[in-house]
Amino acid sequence: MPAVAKHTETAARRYDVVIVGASFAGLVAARTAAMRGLSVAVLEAKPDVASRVATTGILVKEAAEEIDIPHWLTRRVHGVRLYGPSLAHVDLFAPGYFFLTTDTGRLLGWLAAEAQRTGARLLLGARFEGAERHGEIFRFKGLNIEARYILGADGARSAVARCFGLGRNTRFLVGLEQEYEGLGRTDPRFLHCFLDSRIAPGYLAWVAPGPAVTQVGLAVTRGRKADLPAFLAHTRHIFGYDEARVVERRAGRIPAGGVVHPWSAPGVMLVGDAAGVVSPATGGGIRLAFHFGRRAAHAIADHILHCGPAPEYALAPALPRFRAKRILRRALDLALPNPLIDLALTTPAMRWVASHLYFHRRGVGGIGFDAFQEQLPRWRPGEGSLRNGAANDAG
């Protein structure tokens, strides 16, 4: 990984655009804008971008489509294995498709490498403190640097938002997580995910078995309380806790209010969990992420080499308006009772809810579920992981 300087700057430097926050969405703007010829900073707040990473980091396979990842980041999965709150189960699979779970940190700091290696600056330890325009230039307050655009990438709680008076997220999952070593029982091929309103309401819970730790957690609407213990002692006798190693703890809130308005302003806008650019059903953020920071930079390119439009105006009709999905969430807020969601479970109305929202529609035709368990070799509690390039890419 090519070096990474602390900022230090004692004189003025002025950059064609900078990108405040060193997220999914800003670091892949940044790699884009600087393959298309401009000088990009990215400002990030915390001394390394591995560090208190807010996010599970699983990408569905539309965001594996986007950005090439080195395989021994991540690990595929191809099915999802989907629990009521009796911890009755029914098994999904759509043929053709899978999920990454990631090394997140890693995954981070892979970004910021290729960014750097594309020409981009990354300032660690440089906070966004505000910005102020002079003509056609953005001067940063203490950071003695200088931009012709800003993107905001900083997250859900976007400080370039509220420096120049952009939307601003307020309806929120909150989020807990653990991260385990150690954890055997958990059967790779699936991503385990529970419903269950008195544990986790308005959303769901999570069992993810990754390249290296395993990661467990449950999200919930706004004003209801997120317990984790609770998951925890509920689920211990499937997965055996207590047999492993907590290596880390993280929280977060995403955005589920759908897309902020306004999300630009002239030589400003926002993109990622910054822009509310976040499905308000499922949570899922990293795809678009990927999608938009690429979009984004390639607007921001062409307005300023190219003489194209404002970036915002080019961008604006690609956004996603989530007319479903936000109706899915007043939905999904009204947590059903256990027992009906039990008896919904195995309804082929429900596995038909299930498979779209999980899937997309995208699994290709082929074999079915019980076919394609037959090719892979039989996992056993404790072995961890399938020796089989097809169920694991952890490398």
Ligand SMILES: Cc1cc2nc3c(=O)[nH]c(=O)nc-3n(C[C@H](O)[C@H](O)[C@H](O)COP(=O)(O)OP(=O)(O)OC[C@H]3O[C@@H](n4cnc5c(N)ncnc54)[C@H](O)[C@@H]3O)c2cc1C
Given for the second form:
Amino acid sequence: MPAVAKHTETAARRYDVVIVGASFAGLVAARTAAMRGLSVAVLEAKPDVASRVATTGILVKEAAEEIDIPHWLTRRVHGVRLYGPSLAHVDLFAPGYFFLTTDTGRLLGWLAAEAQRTGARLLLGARFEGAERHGEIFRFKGLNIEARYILGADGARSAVARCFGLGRNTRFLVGLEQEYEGLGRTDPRFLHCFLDSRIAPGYLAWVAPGPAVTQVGLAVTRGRKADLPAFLAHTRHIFGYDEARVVERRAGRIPAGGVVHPWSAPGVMLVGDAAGVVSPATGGGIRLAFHFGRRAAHAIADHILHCGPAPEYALAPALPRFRAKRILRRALDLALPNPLIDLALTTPAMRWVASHLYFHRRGVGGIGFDAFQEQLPRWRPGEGSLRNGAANDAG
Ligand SMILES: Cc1cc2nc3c(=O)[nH]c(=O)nc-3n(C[C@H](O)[C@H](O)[C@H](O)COP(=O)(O)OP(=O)(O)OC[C@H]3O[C@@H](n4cnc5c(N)ncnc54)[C@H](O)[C@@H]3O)c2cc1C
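Could you drop in the structure for the form predicted together with the ligand? We only have the form predicted on its own so far.
Next comes the full complex, and the chain you just saw is listed first.
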């Protein structure tokens, strides 16, 4: 019956929800929505979710508690070594707290596989270029699909926000990073963070030992120069970059102005960086992308399957306001003179602020740092990667 065959070939495939962007927010939302029983498609402009990753990909403990992630894609790092401009440093830690550095490309691949396993359809190389509402249904420009709901998880410069006249991110930090193989002088018990108003005005620079490579980068307030060569020259004698090999370079923008307004319209919501749901102080966005990706999927499923309220009404009260963090961002943008930073680092008040920022008020107290270090495997410069016990081996 050729007429019927022709019809099925050209009929648009209809989904309950189409998610734009297959990264942290979009993939977690897709998995959750599919598990709740929705038909889900994810549009991703890149040909592969793991390619051109634009993040350091460090997970705070709360992110690791939000979504369970295979240990072989991560390295557990317990402390933060915070350096001043003179390179004098203090070691910060909190018993029970940790960060996970990640093999980020593979982590995204794993999240994509999880979303597909639950039934979500992943359309790679499918760029969202606009959609129009026809009654209760959205039709997508250039794609033979329809949706009852659209979730924009397409990052800091969201095309979904542009298409539907939603709020856009206007304030950014700009990040630049290199990945090294063989940076054996890096003490892997710490995230190495550098405060320096000349080299990283408005934010900081970092050396982060990952499961496979070490990431070296910095972020600055937009409009200031992200001078990675200056940072490398400043810290070369500590880390010995010349002995290692650069395997990848990354750059990206981090929204720093808080949640965009409006962040939703009837049938459309933004999550993750698209919604500006990123801490303006620390630039951390993955935990919030996980959290609100899931929450958005719950709200859409409740609405479509169980006559729940419009998802944007269900989610609105939970969105962070970042009041204190926006004030802190303004203070950081002022970039303290370097001698003052060095001086501040010696004070208990500054250590208290730093501990609270890094460790989110959790786990502070308990055993002292020396006792804590005693419990960690020993490491000496030049030893290469620290294997943090079987549960954290890179595999
Ligand atoms: C240099 C740098 C370092 C960072 N380090 C950290 C860190 O260590 N820890 C942390 O918590 N946060 C970090 N962040 C922030 C964090 O990366 C983001 O908050 C997080 O990636 C947001 O996830 P997302 O899913 O909302 O968006 P994104 O990760 O930006 O993903 C958006 C996706 O949408 C796709 N897309 C875009 N446009 C379209 C379109 N038109 N059609 C289809 N697909 C599209 C993109 O290809 C991409 O896959 C960093 C950011 C930068 C720039």
